[in-house]
Structure formats: structure tokens, C-alpha cells
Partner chain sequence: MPTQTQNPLREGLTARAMPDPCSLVIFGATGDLTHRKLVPALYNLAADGALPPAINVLGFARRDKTDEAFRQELEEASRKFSRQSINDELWASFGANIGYHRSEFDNAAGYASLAKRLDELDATRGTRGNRLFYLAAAPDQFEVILDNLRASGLSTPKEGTWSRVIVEKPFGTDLPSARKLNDLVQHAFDESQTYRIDHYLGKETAQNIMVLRFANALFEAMWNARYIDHIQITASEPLGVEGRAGYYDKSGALRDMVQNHLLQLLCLTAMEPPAGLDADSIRDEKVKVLRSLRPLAGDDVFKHVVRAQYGAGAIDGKRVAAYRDELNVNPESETETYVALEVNVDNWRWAGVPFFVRVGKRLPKGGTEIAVHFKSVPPVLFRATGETIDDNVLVIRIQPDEGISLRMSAKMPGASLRIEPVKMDFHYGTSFGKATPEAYERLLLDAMSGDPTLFARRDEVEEAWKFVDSIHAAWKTRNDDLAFYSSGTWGPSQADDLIKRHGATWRRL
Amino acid sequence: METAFEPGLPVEIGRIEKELGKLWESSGDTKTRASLINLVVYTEDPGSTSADTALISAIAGKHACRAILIIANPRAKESVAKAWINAHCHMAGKGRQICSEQITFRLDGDSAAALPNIVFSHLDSDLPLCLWWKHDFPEPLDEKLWGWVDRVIYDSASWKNPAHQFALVRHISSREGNGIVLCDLNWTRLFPWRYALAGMFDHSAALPCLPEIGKLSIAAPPSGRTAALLIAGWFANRLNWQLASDGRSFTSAQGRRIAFEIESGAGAGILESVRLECGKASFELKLTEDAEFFESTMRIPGIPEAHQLSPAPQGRLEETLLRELSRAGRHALYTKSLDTVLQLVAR
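Could you give me the structure of that single chain in the form predicted alone?
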């Protein structure tokens, strides 16, 4: 079905670069083209074209890029390829504007197989390539395409079959000579949770309780189950736990058994709460009902029960993407935690 929204000026695919040149020639001296990265967005949802274009415009205002938006429908009976060009301009002071280019492609049927060539033909120079894959990863993977990607962005919260998709992610990251950086938006949204959980053990009386953890309980809505597994994988990696043969508990390096459970919740956040039981001590971090604050509770024998409120970032998509596009390093903890996550989702 054809989308009613057209993201820019329709152009012939073979004339894209010439038409972009004309676009800048007609802008005079008030607009300056800028680009720090190539941002390729792949989606199979034509209904998201307007939202994706608006999001690209917002990103370009803070992180200049050449954006290539690809709307694919490989199951279409008819093979069709269309293209549009657009510029997102933002004021930079003294009447000047900084502008980023967007090229949008609609690839139906067999035209979708031309994805790698479409991408490679329209990259901006040798700038880094960030690929935001807004769909399940295909199989078999196109080795030519992934060989060019510097950072791949995806959201494990949207996967219908996390076990299979995590296995493909592991394959992408383990290719020989591959320097690709994995950027899971689900993991990025969990940063405030991981930061707040680690902060609970800054207290001098709390730190000795870490080796005594006997149970990890995570409450999450159905949409947050993968996020709960990522938190469990993070705990296992940081505390050197191994998943037990029953798949429902961990074993510490000292041989202590740590029970593990995911409780069903109905909240609006990706997680509702994380609770740790350490003998007679316990630690809990949960979202308030309005999801605007974390409430932490620390109960340790011999000291007063402690409660604390701290802001809980909302994790808007634009902010989450900008955080990924602005960072230069790798997600080392995520990659290390994947081994445990792969075992958990396979159970």
C-alpha cells in the first residue's frame, strides 16, 4: 500500500547526487551543508515514514549527518524503486543555517535485494556508517553489507524471537576482523537502572552484602521481559555468576546458589522493580507510580532502614539515539553480558 506521506522532493534514483547539488546551489550563502556520519535507517513499516523523517530532522539538529531512510517491502509482488531528497536545516546563529541531507528510498519486491548497492552508492565520503535496523535481522545475513557498518543500532525490546535474534547479533559481532559496535537501544534505556542499582552499594554497610546475594527478583511488564534478561546478564557478568543447569538460578564463584525470577507486572516502564535478597539484608529499586522517580530501599540489620528518591530519565527515543550516535566507544559490558543472555533466552 502506498504511503500518502512523501518525505521531500521526488527524484530519479540515477540523478540523486545531481539533484542534491542543485538543492544546495539554490540555497545561496545562508545554508551550510554539514555531516559527521552516515545514518542509514531501515524499516519495513511504511506507516512510520513521517515519524522517522521527523526524528531524523530532530537528530540532525544536534548531530549533523547524511541520512538514508529505506522503506522496504520485500514481500511485495511488484518490483518498484522510488526516491526522494530533503534537507533538514537548523539555525546556527547570525542568520545562517546548518543543513543535513536526507535521501529516502521506497524498495518493493525484488528491488529490496538492491539494499547494499543503494546504501554504498549514496554514502557521504568515508564518514562512519551507523545502521539503525528497525526490524528483525534477516537470515542469511548479507556479509557485504555488515562489512561496511561501523555501528549497528537495534532494539531487542521489539523482537518477536529474542533467542534467534540475539544469536544473529552474536554472529555479527564475532565475524573475523569485524570492528562493528553493537548498540541495543534496550540496553541504553537501562543505563539509569544500572547506574541506580550500582549506586545503592556505595554505602559502606551495603558493599559487604554483594557476595551474600541469594536471590534476584525482577518485575517487568510483558514488553520488558528482554530488558529483565539484560539486567540479569549484567549482574551475572559483574559478579561472576554462572547460569545453573536448571536455567532458573545462578552459581557464584564461591559456589553459592542465587535464585532468579522474573515477576509479571503491568507498569508503563521497561522495568518495575529489581530486588536483591542478601541473607537478612535486602535492596530494592522500583519506579514510582508516575514513573518519574526511582525509589530505593535498603534494609540492613543494625542500621536504620534507608529510603531515597532520585529522578528516573524518561528515555525518549530521540535522546536515546543521540546518546548512541554521540558516543565513540564500544558497549563492552553489553557484549560480555550477551553470553548469559543467550543462555537465558534459550531456556
The other form holds:
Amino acid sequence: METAFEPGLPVEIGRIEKELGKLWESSGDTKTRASLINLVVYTEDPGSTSADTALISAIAGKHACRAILIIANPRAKESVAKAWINAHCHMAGKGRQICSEQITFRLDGDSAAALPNIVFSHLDSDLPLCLWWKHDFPEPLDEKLWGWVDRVIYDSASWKNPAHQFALVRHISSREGNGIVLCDLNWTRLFPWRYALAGMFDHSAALPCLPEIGKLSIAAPPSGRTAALLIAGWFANRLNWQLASDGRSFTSAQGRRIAFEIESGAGAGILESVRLECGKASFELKLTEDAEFFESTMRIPGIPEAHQLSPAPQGRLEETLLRELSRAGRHALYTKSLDTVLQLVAR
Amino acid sequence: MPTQTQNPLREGLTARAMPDPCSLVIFGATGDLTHRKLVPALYNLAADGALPPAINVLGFARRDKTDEAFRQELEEASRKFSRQSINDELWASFGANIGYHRSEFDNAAGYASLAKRLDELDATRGTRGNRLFYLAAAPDQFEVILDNLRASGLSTPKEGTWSRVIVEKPFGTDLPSARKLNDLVQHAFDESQTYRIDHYLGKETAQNIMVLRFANALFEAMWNARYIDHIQITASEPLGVEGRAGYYDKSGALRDMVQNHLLQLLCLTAMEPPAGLDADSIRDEKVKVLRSLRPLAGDDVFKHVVRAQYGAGAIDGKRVAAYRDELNVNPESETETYVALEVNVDNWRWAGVPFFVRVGKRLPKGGTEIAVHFKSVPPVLFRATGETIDDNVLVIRIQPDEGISLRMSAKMPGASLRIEPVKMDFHYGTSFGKATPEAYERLLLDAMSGDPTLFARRDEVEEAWKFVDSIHAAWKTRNDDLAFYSSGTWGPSQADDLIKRHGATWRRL
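Provide the structure of the form predicted together with the partner chain, given the form predicted alone shown above.
Full assembly next; the chain just shown is listed first.
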């Protein structure tokens, strides 16, 4: 494979740390190297190097890191291992610049098997390791590599076989002594949806409607199908619903049937709307036509109908990644929702 | 089926529950605070999706104005002062919640019509009878506003609703006036309904003091008289009195800054670990610190406190006038624009560790910080080298450039042993990247949600006044101790002498 884009200064792999040291020595006192995490990006798409580098630069501006970009082609006949170094600097006032390092590797053929070694030998010590896996998960997983990872970032929206990939994710999360945090960007993109939906039921008149939900309708474009399943899994987990044997409805702990449907939309976002019907009350959260805002509508008998407009995030990859990197802790609800999602995805 | 009291969908979303729908009534709504801070803060909350689905913002003031004119004024101000840029569509949605209620503060009919209007808004907009009153008017209007709120029944919540009041500083001008104000407030609202705002407590770095101390074993283990030599708390600003001369000339630096902001920072630095993170556990510990402050009275005041006033000088290369030559300042004013204090906290943890507190106007640089100076290492190992070893200093920068730095000693590369201080620096902006919310955003949301943790309790305010009043009482007995310093310098030499007696010097900001 040929990478037209050169992601920095070519260096011998054995001299990377020395060359990085030289880079900083030559920059004088105006540049400060900063790093809060090791961000390893694994891709098998050589055409995305330029976009990945631009994305790393944007992330480094808000979230200082040591970035290691690995472009692998395990199917290549010839074995090639090459490296480049690069720095992303951002003004931090008073003429000072804050810089993050990027090391890029191209690993073709047999060299791709050296992935764990490449990662281990170039980490910034004592800092957490975030691995952004931009490809389907391999089988079997390399336990040595995965045992080192603190957070694994992936995007279930890009999977062609979600049932199989979700099963692998379930396996990763259930490994013994597992400390790895699962970060599905598809779930992260849903945060504003979940936040806005939860906000509706903070209203003291709305809260009693939750156990009365009789129907959940989600409108999503085809690319948002897994997102719709994740939202359904979230509701099921939080409200203690079980998937009914027909696979098209849930049953509440009190035995109430909750109808569930995903309507196909043609919009641009991951979801278009989520609507809950609770007897005479209804709650709807939808994107406005220009997808700039959320519009929420609450209809509860006895109180005035409430409409609220709030900005909807644009769901850009950079924005989603930054949101993910800015939060700490586990996505416990994601892990808990996985069982239901696995059942739904297998329907 | 049991009634659900907690929202199960809220779990794991990290953000707090959204407050219940409510009406916010701002008294003194045509003033600077409303335009520069309160409404921009509310807009930012709306932009973050943090406001409840129904909210009314009602300005209450004397000037004649329509709802529309008031909205337009606030929109212009928000475009200027908001942390986030104003989105037209969002402003239209948020601005529709804003109204104006014209009335004199002492006109009972104005409160009756306010109550009626709020009831109508509850019915049409679903705000459900919850009320938050913000006293942003001049302090001399508080009494009449509070009396009328009580008389009109607005301070008494109806069943199933809440009614709260936010009181802006100053909380009085001395202990008797603070007690009087507190009594007045409590005549209308009980303590659980009262939110005394000190915006320093809403700053992220002030909140981070507790995390730094109690979430890091490294620091808490050393946070005592065994390892700490002294602590410096500084709040400096290059500004003069600007438009506040009328208030400031009566108040001075001690009452304006030390009684509230700086003593709050001292409390957070010195307090014991609270039993929990609830409001009263934290505030109980802060009050214990205030009660442990060694009182400064009589001659002790002149040994441990330096007061000073700025003279003419230069700031940013421009000539500036002396305090006494400022507009609306008494030309013979004895008001202090600078104060430095040596404060002792008489408890086991802090025995023998002085807290040096200084605050001043027309200083070379603006900044607020807490600097923890650790004790020196025994001069044994490196004595022969003749090297001076600087003490470790942990600095918590409250503003600007919020962050934490640690100074330590390191060997300079080379064959000979040379020791130099180096600094480990953590900048919020660099590490976390995102803009931190304004203090008022956090505090308004807390008050709407009924969380008083970051607000001052009555006993805190009164204990702080007790400490400050005895200093003022001593100052009244003499008028020869007021020092002077040139604008653009770091204060009078007497302040340097104060800290020098402890073998230390003020930190260079």
C-alpha cells in the first residue's frame, strides 16, 4: 500500500525517542510538551492518515496526549515497518505553545504482528492508555495488548455485523480481572439524547409517568439503527424491562406490555426522535429540521404543555471523541444495557 | 405500587438532576449584576440544556420599562458578556421567558401584583409555584424588599412548592448589621430557604481545593503543622475603585474582601475533612475554622495587621491617581485599599503555622492564589556544597489561569552539585481544554436545585464578622498606622516587615 500523505518527519523506529528529544531541544523555551494520556489509534485504512492526523491535532489542542497512530495492513505480502514523528502545537497565551507528540507507524505484512511491541515500547510512562480501534475487533484478541489498555474506543455505528461485534465487546467486558473501560462512540453520541430524555422526567409531574410507559417509538435513519437499539437497551435497563418473546415489545417488572418500534427515517443524525406514550401523557424529543436543536414536548394532563428548545450537538467525530476523552470512569450503564442490545440485535 | 422519588434515567449521566420548573425574580434587575452576570449565566445554562423545561425570569425594578425593552437590553448585554456566543434562535426561545415588573421596592401593591403575575405564569407556563428571589438591589433596600415579600405571602411556599432567596454580598457591614440583616432575612425566609452568595465559592478552583486535599493522600498527609511552615493567601488587582467609590470608601479592603472571599478560601484550606459532602457537613467544618481563628484585638492588631492606601503611580505604563484623588472619594479618606494580616488558626493541626493574607487594589498584577509553603529540609546533607535549597511551595491559583503548581529542588546537570528550584505546573485550561462555567452559572443552578453547599451559612457569616470587627475596632483607636504605597507596587514596606518576622517573604505572583 502507498501512503501519499507524510505524517511528519521520517525516523528509524529504534531512534524515535532520541529524535523526539531533539525536536524538543531545538524548540527552545517557547514550547512546552504536555501529555495526559497515551492515545493509540489503530486503523487499517491508509487513506485516512491525513484525516486522522488532523483529528489528532484537533484533539491535542484540547486534550494534551502522546498520540501513536498505527496504520496496519496485515494482508500485505511484503513486510514493512516505517515511522514518522510530528508535534502538534497550540498557542496557550503569552507566546507560549503547548505541544503534543504524534508518532505514526506503518506496519505491513508480518510487521503488523509487532503491534503489541510497538505500543508497549512507545508509551509515555504512567499515563493511561486509550486505544481507539477503528476497525472490526480481531478474533482472538491479543490478551497481552488488551490487558494493558485502560480505555478502548470504538464505534458500533460503523460495524457491518453488529451482532458478532457486540458479542466480542461482551466478551471483553466480562474477562476476569477486567479493568478495561468500553467507550462506544455511538453511545457517547447518544449522551445528549439520554441527558435530554432524563431531564424531562426530573420534572416532578413527569416522574410518576415513567412506570406507566406503554409505548416507545424511535425514529432513526438506517445508519442510526444500532443507536436506536442502544437507546432501547438503556430504557430497558433503567426501567427494568425484559424483552418479550415476540422480540417486538418489552414487559415491565409489573407485567405491563410496552410496545416498541423503530421507524425508518431519512434524516442526517443518528436519531430523529424518541417518543414515549404513558396513558394520556406523552413525551417527545426530536431534532429540528436543520438538526441544530432538540425540541422537547411534554404533554401531561393537568399542567400546561411544555416545549423547550436546546442546542443539539452536531455529532462531529472530533466533538464526540473530545467528549469521550473528557469524561472519567466507566460506562456502567452501557455494559448493563449490552445484554438487551444483544437480544435486540439478534432479532 | 410505591411512589417513585428518584429519576432512574438520571443515573450515570454525571450531570445533576435538572431543577424543578420555577420563577426567578430579580430585585434590582436594571443593575450591572443582572446584565453582566446573572442573565448571561442563565443563557449559558439554557445553552447547556441545564435549565428546567419551564422557567420565568422576572426583573423587578423601579424604572419604567416594557417586557420587550427589558428583553432587548438583556440580549445586548448577553451578547457582550456571555461566555458562549449568542445563538439567535436559542435566545428567542430563552428570551421569551423574560419579563419585567415595574414597582417601587416599598410599594405593597407592587408585590401583590407580582404575586398575581407569578400565579398566572404558573398556570400558563407550568412553573408550579416554585419561586427564587434574587436580591441584587442595593443593600439598603433589602429590608423593605424582605418585609414586602413576607407581607405579600411570597416568601411562604405553598404546599408542595418551594420559595428561596439569594442574598448578594455584602452581608452587612459589621457583626451587628449582619445579625440585623440575618434576622430580617429570617423574618421572611428560614435558614434552609436562604442562599448567601459568595461567587468565589462557585469558582472551579475553589471547589477543587477539597478534591486536591482529600482525594490525594500525598497532600493530606502533609497538610499540618509538622510539614507546613506557613500559608499565603493573596488577592491582588491592578484596578482602582472604578465606579464603586461610594460603597468602597465606607467599606475598605478588610470588609470588602477579607471578611468573605479570603476567609472562605482560608476555611477551605484549613478545615478538617468533613463527615460527608452534604452542605452542612462542609459548612460545619468551615465554621470550626472560623471559631478557631485567634482573635486580633487591641495592640495585637497593629502587630499582626497592616493597612494601607494607594497613592499615585503607574499601572500598565499609564499614570494613575491616588485613592484620595479618585472621584467620589473623601480627600481625607482613611479607608484601606490594601490589607495584610497574619492569622493564626488555634487548633492542633495548625498550631504555629501562620496564614498570611493580603489583598489590595492598584497592585502590579491581578490574581488570587493560595500558596502553601512547606518547611525546610534539615540543612545537613548539602551544607558543604554551600547551595541554598528553596522550600517546596504548592500554589493553588484561583484566578486567572486556574491551576496548581509545585516548586521543588532538582540537581542541575553537570559534574558539580548545583541545586535549582524547578516547577511542576498544572493548568486547567491546558489539561482539560474546555472553558469552565462561570461561578454564577453553578450557583444559580445550585440555588434552583436546593443545594446550599457553596453558599455561606448564617453562623459562617457572623463568625467572620466577629473576627473582622475586632480589627476595625482597634483601627478606630488610632489613625497613625495607615501606610501608603505607590500604585503599581506590591504594597507598603510594613507588609514586607510583617512576613519577614516569620523569616519569609511574600510570593511574587
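Positions refer to the first chain, counted from 1. Whichever C-alpha set is largest while still superposing within 1.5 Å between the two forms counts as the rigid core. The shown structure was predicted, so the numbers you read here are calculated from the model rather than taken from an experiment.
J.: Return yes or no for residue 290: a CA shift of at least 2 Å between these two forms, with the rigid core superposed?
T.: No, residue 290 moves less than 2 Å.
J.: Does residue 50 move its CA by 2 angstroms or more between these two forms when the core is aligned?
T.: Superposed on the core, residue 50 moves its C-alpha less than 2 Å between these two forms.
J.: Fitting the rigid core first, would the Cα of residue 309 be found 2 Å or more away between these two forms?
T.: For residue 309, whose C-alpha is compared between these two forms after core superposition, the shift is 2 Å or more.
J.: Rigid core superposed: how many angstrom does the CA of residue 279 shift between these two forms?
T.: C-alpha displacement of residue 279 between these two forms: 2.8 Å.
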